[in-house]
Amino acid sequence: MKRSYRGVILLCVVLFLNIIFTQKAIHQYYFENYTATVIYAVLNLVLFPIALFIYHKEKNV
């Protein structure tokens, strides 16, 4: 089973964005800015299906 570099790089980008959005959500929660917290949490939820899509697409290469 051979992986392409493009898929691995895309998954790394999605993981990096997930880490950034999680950190920003925690930061906004600490400063009681709940609207921004919810926005970053939703962005995290949006990233998960994108990562699954990339994984399944690259799995069959």
Contents of the next structure:
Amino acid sequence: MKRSYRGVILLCVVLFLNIIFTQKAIHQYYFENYTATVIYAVLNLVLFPIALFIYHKEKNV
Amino acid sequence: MDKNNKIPFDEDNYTHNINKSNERKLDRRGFMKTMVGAAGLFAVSTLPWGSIAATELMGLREKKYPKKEIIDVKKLNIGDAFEFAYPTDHDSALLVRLGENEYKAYQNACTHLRCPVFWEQSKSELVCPCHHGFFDVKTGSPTAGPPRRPLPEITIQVEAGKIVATGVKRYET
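Switching conditions: you have the form predicted alone, so give me the form predicted in complex with the partner chain.
Below is the whole assembly, all chains and molecules, this chain first.
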């Protein structure tokens, strides 16, 4: 049976963004740009439901 | 005598401790599950940074720093450095006397991985020995090595023959 690997790729992209946002949040925290830190932390939080959504959509494809 | 010098039985693949079939197999769905879990982990791990940043935004922006005497002017020769703690006892800091009336002080945790930074008098630079990070003593900005951010500068006053720390500057970015 031929599998669709779209979900795998999309989740890899999500994880890549996660790494970037985490790195950015911590760096901006040390630069004392607190607004940017909050924005990146929220972006990181938002990525989790997106990942769940992708998983539910793609698990049987 | 032979007992402890032998492998218990012939083995060449070290898989005897795998009990279930397909125990080592990671399929597509399992991989996706791992990725979702990792996304959750990342989300949780940025929460403390976000919440600390949020509390900083809610009114603690202008921090009050206590005045603290560091050392007598007479006890510190030109070109010498003195280590002290400021603003709290757990924040190590470094004071350098550059001239007759020229002082510079920085929190001396390297901005790479927080190793202590030392004053190299012969070369007139601040050195982090862990990964050879170098900082400009006049501005605190990194000149070489892994650190990317400047050292936080401590404002200094001279009062009645004593050097007094009055605050920590925000990063000027």
